[in-house]
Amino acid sequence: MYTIAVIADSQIPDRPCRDLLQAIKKSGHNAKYIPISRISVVVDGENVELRLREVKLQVDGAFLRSIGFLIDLEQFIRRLTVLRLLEESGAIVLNPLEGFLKSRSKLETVVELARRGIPVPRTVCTEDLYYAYVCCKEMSEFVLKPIQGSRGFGAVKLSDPDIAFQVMKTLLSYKKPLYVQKFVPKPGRDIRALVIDGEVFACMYRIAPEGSWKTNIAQGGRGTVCEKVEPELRELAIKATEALGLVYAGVDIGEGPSGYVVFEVNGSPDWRELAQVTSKNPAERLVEVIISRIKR
């Protein structure tokens, strides 16, 4: 019986979390639930150990749900710590700790894929005003979006460039770098794909509802099953996954007017709304794939 954690910034578990609680317990094994917050790292002479309070944490494998959104550097440097030294010891951690971390940041993301050949907007990323603004005169329609962040939180749509000089300066004041993307066009959807071990496991429409252009279910957008995957869909999903080092992520793909352009990629994907409407629920999968790594 192997002893297999979900860890994530919350006190309180949310709905991903405890579907993999469940799935743990229901395939036979110990799960827990840690807050990252209540893991200490403890160095005593050379022993380095991770504790629950007095008690030392030994897992076999742990999922990685948040390291936690509003948080500063040094929160963010000692939990870093604890992930690494977590992995160090053995434990098999879904995502990988790396592939979780280029994930989060936007900027990672479109470098790795587009190192990759894999189509992504065209994205300028500085704290460089004047040039930012000569950017986004360029490309006549574009998107402002903090550099980490999901659920379409903090984004802007744009087409003058000097409501976004203004914009753009106050970000900098704040000491937040521009990340400028190219506006794709899409037909008032776009595709969520659900990778899991090399697998479209399940994949849906996201509609933007109307009047809007974000498609995020966070910000109004709705599911609906998207039950034919063509290849070319599928083999980009999974290629996006791989590049960034995941074992399993969401990846959000729009229809553009030159083909398929891959927008991000989430190394912790909220699954409730494709869930439901596919009817697939990736909880059981994702602790199949958890255990065959820990036997391995």
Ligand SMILES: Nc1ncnc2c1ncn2[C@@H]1O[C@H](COP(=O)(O)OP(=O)(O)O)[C@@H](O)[C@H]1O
Second form
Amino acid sequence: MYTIAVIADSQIPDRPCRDLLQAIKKSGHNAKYIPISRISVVVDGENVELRLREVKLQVDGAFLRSIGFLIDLEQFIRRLTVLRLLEESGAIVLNPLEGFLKSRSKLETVVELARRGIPVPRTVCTEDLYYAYVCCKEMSEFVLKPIQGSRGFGAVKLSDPDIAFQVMKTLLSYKKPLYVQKFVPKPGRDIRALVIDGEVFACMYRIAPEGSWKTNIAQGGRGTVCEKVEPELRELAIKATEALGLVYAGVDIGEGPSGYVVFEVNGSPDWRELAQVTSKNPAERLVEVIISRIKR
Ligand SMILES: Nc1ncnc2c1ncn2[C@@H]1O[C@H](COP(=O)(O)OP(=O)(O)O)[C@@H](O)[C@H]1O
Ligand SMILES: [Mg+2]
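Beyond the form predicted alone, can we have the form predicted together with this ligand?
Next comes the full complex, this chain leading.
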């Protein structure tokens, strides 16, 4: 019997975390929910240990779901060390820390994808207000996104470079990098492919609410099953997941005027809507995958 943890930022597990905990128990193993803030690093002489209070943390595997959203740089640095030590202890961490971190940055994501020839929208990420303004003028229709964001929160679509100028100036005064991306017209929907261990496990269209360009479920988008995943789409989703060093990912794909475009690769995707519309349970598959990797 293995002990498999689910690690996240919140004190209370969210729905995907609960699904994972349930699937771990169902497969006959020990499930443990651990808020990352509760894991301490103890250095005593030559001995370096992760602990939950006085008890040494010993797990065979862990699902890393979140390292926190509104956290300070110093908290982030501490948590990085915790997770690195966890991986070094021999535990199988899904997603692996390196890929998880890359996928958290929209900038790292487009860089890694573009380098492997995966189509992404033209993107400029800068702290130079004047240059960002010039790029907005060139792009004519563009999207400003938080470099670390999800669920469509905070992404704005603009076409007026001077409105963008005011927004970007404000963002910079709060030390936020500017992430400007050319708007890709799409047919009122995009595609969410959930890749698990080298296969598309499930796929759906996300239909944008009337009049909106965002398809996120959190923004009122609605899923419908995508039964037939054509080989080009399948290969793209798998390649994008691997490009970031992820074992599983929710890949967001647009159907642009000149073909598929990858918008995002989520290293800890929510799957509520996907599970509902496809009647498939990603958590059970993920538990199979982590167990097979623990056994290796
Ligand atoms: N460059 C773009 N052009 C058109 N639509 C986009 C573009 N980038 C993202 N979107 C749409 O915006 C929404 C959020 O995109 P995404 O980049 O995945 O951010 P988030 O992390 O907030 O989900 C999705 O509905 C996606 O289809
Ligand atoms: Mg997205």
